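Presented below, as structure tokens, is a lone chain in the form predicted in complex with the partner chain.
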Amino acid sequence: MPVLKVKRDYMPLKKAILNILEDLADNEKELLQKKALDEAILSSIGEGLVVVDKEGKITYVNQAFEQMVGWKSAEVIGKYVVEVVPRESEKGEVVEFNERILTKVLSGEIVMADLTNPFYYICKNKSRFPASSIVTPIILNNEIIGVVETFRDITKEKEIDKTKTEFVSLASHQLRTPLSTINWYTEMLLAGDVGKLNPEQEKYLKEVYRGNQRMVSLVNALLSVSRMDLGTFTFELEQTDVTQLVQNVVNDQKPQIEAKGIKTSFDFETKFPIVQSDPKVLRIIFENLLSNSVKYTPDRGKIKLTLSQNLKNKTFTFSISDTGYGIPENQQNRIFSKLFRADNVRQRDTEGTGLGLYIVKAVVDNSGGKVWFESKEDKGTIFHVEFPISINKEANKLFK
């Protein structure tokens, strides 16, 4: 039987396959080029960049990372980032694994940047530098598969900030001398030391004195801020009678309270203990909170001061509530910022500095306490300050 042979022409198929292969090679080349370009871009970013997988292990670092931290890419890939680059607070305390922003972001937590609390990264050679970082999750198919962190060295910014703070401190100190001169001479004139003043002279001179007192308060506030920023604000613990201290602060501000017809009331826990604290710091806090309440409460309003202790977590809480103007809701998150003043009080009182609450927050934070508030516009505000106590038993016996 004759065998029929089909003559097939393989040439077009071969050509098609060759074309496909050529296209694939081109695509691969293009992909490689794109990858190389992406890597070049990542590598050239001036800020340190580190990418970690969902376990927190490093998958990529750029050149800036290598230069800033001192570790080469090959030495760190596959290692836990928190072990390679420990983070420290300003005081040199290592930030724990669970407290690292990166860990929080990996677990899906939304973290707000806290620019008031600088941190330091520890390099391979154990030196450290202040850094500012942005940590963002890498999300694929609605799942966090890792985190990318960019950071930069802010040594220069910190130096500039320090110089500025030192300048403020020096300028404030220099201002205090002429302010004292104005104060003392004005007091002597007002006291009639060099002759009786006519009513108009007395009125004008009182304005001079009041203006100067305002300047003294401003300079004192600026000095307190610069001391905190420079870290020269020291805490000296001593046995402190908090109830007496609060009473003293209220007495000091009695003229302003009475001038506005404000009613004050007290709710102090009975047998409130003598605490181990810094009276100077507590006074700053009480004075600022009370003067705010007085300033921003309309005539014939009410202010209530409360003192209570919580033996469980060894803290005490000072609260001050008022029936004042309140803090607008959209500005509440900025109320502790330096020089910030809410719009509704800026119109009513032109003499505030916007430093009081910043100082309160800074001293409370530095003492291991916390401060928070609730406020409703045109209804009032309540501020709470919680402080740790180390109750001194000996003093307590004496007090009771």
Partner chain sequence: MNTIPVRHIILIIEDEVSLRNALRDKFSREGFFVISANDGETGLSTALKEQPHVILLDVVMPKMDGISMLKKLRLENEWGKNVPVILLTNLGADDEKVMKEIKEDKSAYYLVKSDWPINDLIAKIREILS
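To complete the pair, please output the form predicted on its own; the form predicted in complex with the partner chain was given just before.
Chain alone follows, minus partners and molecules.
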């Protein structure tokens, strides 16, 4: 049989393949342009930017990173970020790997930045600068595959803050003398040292005295904060009877407690030891916590003070519980921030400063202790302060 020959036309197929190749080339060109644009945007960001994989190894840094820490991109890609850019506390203590915010975010932990506790990044040349950073996880298919960190140098902000702190310290010192004079003369008048007062005069003088006392309290708080921020706050250690000190603090605030009809109770461990501490510092802590409980507990509420010791850890714990307004759950992470006051207490009391708990935490943290709390809004709050039975003399260096 004769073989039937079929003539095939490959031109349409060839043309289709060429069209596909052209489309691929166009897509590749577009992708390269987008990548170049993305890299240009990341490089032009004014803040330092570093991207790491799930192992903590650097995969990308921008120009600001190179300028701020001194490392070039080619020198750090593929290296662990915690080794390239060590992080230190303000006191020069190296932040360990497990304590780095970046490490915690990689493990899935939600971390809130503590703006009251600044940190420093160490540069290639071993110099350091104060930094503020934001660390965000990179999530793909519900899995953390890395993190992005942006940071900036806050040296100027710290210098401005220091200048303001020095001004507050100077102003506070200057205000103490006239306020003390007003306090002294008002007490003399109320005591009848210069003659008997009629009821109306006594009423007005008591208002002057109360107003002056509030001013003295504010000035003392500002002075304490400025000393902490400037590193001039020091401990003066001596043998201290904590039980008696707490009782004295309660007696000082007895008029306010009785005026609101608040019932106080005590649970003090028997044979409580004499501790090596600074009674003035302990008084600051006890006064702030007690005054908050009294101020933010409704009339005829309850306050309980507890003192206990832990011989194993060589610590003692002071706890104060109340049936007050409590702290809203969504604001509890900010309660120790400077000048912060929760919404539910600002509505009821306009005279607070938002400095008391900031001072308590700063003093406790820098003396080797710790402070924490449990609270439910409209149910009450319990604050706990754990303190060393004997504060080391090196504690004074912690504020510097």
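Residue numbers count along the first chain shown, from 1. What we label the rigid core is the largest C-alpha set whose atoms superpose within 1.5 Å from one form to the other. Here the structure is a predicted model, which means the values were calculated and not measured.
Annotation: Cα of residue 279 displaced by less than 2 Å between the two forms, core superposition.
With the core superposed, residue 79 shows a C-alpha displacement of at least 2 Å between the two forms. Relative to the superposed core, residue 57 shifts its CA atom by 2 Å or more between the two forms. Here the two forms are laid over each other by their core, and the C-alpha of residue 143 is off by 9.1 Å between the two forms.
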